[in-house]
Amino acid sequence: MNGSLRATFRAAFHRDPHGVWAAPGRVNLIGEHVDYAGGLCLPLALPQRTVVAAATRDDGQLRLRSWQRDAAPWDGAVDTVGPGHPSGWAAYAAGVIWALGAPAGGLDLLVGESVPPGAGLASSAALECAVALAVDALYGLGLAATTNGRAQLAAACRRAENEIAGAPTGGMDQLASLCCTPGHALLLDCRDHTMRQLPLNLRAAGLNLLVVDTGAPHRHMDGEYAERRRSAELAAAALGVPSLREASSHRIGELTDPVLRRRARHVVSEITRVQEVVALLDAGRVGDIGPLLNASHASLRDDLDVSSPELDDVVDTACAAGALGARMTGGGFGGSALILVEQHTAATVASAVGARKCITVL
């Protein structure tokens, strides 16, 4: 793949790239829609990744290209990048360069293989992180060599997504892409950004995790994601706490607005579910987390209203076919679901939900 990417780079820019970098997508085991409320998440990296080839320039220009057919090329000066400019996919790449201090020399960059867009698997974060790794290496920032440095890169990527692309995401995706390690889930505390790697050897436990793309693209830019984040902030303010991480379940009833009450109930209960999953993983009881996955999906569906008919159908069908648990993953409104199965039932469950929708098996 790298050979064809380099050849395409040469065709696009009439020179060789200075290197190739990659960053994975993520699936979140549990802990959805809580990163922006100071909560706990348990993401793990996917084998799917976004790959970029890049080379430095000395004239302050950016030239961005992509293999994706609907991704229009973008050319512009580094110092013109700012909130709202450029738009589209280029905002995620150019925004990272801007957030990392806009190296004056500029960059030629080609995006090759990518995490499936619209599937709720953090394709935008994978793009941002691959670009960040390229800039880090090409301009000698030295951040990728340490965990703390990678956290700084992730923060720059989140800033790019929030301020340049205008997507108010909470930062879990970028930290997962840059900091997850193979065979582990990353326990991420979004209040203080501390991290702990939790061993997650599913196959040794006789289990598989199926990631199923419903085919219904998820979209955040219509304001739905931003509304959920704003609801969490309003609920915290009404309860007099810095974030819903500091709110206890018995205080949720104090919220008089029924919508805010449901939104807050999801966040507070989801954080508790993450803690319970962590306790089970620490005890070597990964096979017992299924009911918590089911409860997470029900909360996302009923209290947060971020599921979709396609996601509900996959979850219900999987559970009826013998899955231990299932839930939507990602921001919602379409995208992907994850399904925990015993290995001997994996084929049966995959067949029930549509085997071709299973984009990976962990």
The other form holds:
Amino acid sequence: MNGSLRATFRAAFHRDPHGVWAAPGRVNLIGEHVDYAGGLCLPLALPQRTVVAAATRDDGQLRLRSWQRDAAPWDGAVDTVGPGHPSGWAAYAAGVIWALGAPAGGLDLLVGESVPPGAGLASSAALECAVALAVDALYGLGLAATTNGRAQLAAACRRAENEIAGAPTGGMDQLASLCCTPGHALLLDCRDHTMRQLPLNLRAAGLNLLVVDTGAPHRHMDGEYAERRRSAELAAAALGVPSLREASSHRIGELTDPVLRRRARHVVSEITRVQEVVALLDAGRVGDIGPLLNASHASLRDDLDVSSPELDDVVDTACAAGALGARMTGGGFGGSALILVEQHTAATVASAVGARKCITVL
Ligand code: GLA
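How about the form predicted in complex with alpha-D-galactopyranose, since we already have the form predicted alone?
Full assembly next; the chain just shown is listed first.
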């Protein structure tokens, strides 16, 4: 793969790349739509990753290319990058260079293999993070070598997504892509920005986690996502707390607007579910988290309204076929579900939901 990426780079730019960097997508075990409310999330890195080849320039120009269909090439000066410019996929790559202080020299960059886009598995973050690792190495920033430095790179990637691409996402995906380690789930505390690696050896526990792409597009994802985030902020303001992380469940009834009350109830109950999953993982009881995954899905479907008929169908079918638990993962409105199964039922459950949709088994 790297060989053909290097060859395509040579064909596109008439020189060799200075290196190749990669960053993975993520699946979030639990803690959905809570990162922007100071909550807790528990993502794992996927084997699927986005790979970039890059080389520095000395004329302040960026030349961005991608193997992905519909990803038009983009050429422009580093100092023209700003909110809304460039648009499309190039915003995510150029935005990271902007957010890292726009190394003056410029860059030639080719995106190769990618996390599947639109599947709710953080393909945008994987692209941003691969570019961040390239810039870190090529411009000697030295941030990738430490956890704190990686968190700084993740923050730059999030700024690129929020301010240049204009997507008001909460930061979980970029931290997951840069900080998850193999064999662990990453407990992210989005209030105090601490992280803890939780050992997670599913296979040793006789379990598998199936990640299933419904193939349904993210309908209205951008506007709906922003609205959920805004609701969390409005609910916190109405309750007089800095974020819903500070709201206890018995205060949710004080919210008079029924929609805001449901939205807030999702955030508050989901944070409690993450704490319960963490307690089970710490006790070596990963096989017992299924009901919490199911409760998370029901809350995302009924209180936050971010599921879709396709996601509900995969979750219901998996549970009827003997899964321990299942839920949508990521932003929702389409995308992927995760399914926890005992290994001996994995094949049955996978074929019930349509084995062709099953993109990863962890
Ligand atoms: C998207 C966003 C994340 C997070 C999830 C939902 O993946 O990028 O910040 O809010 O949705 O948990």
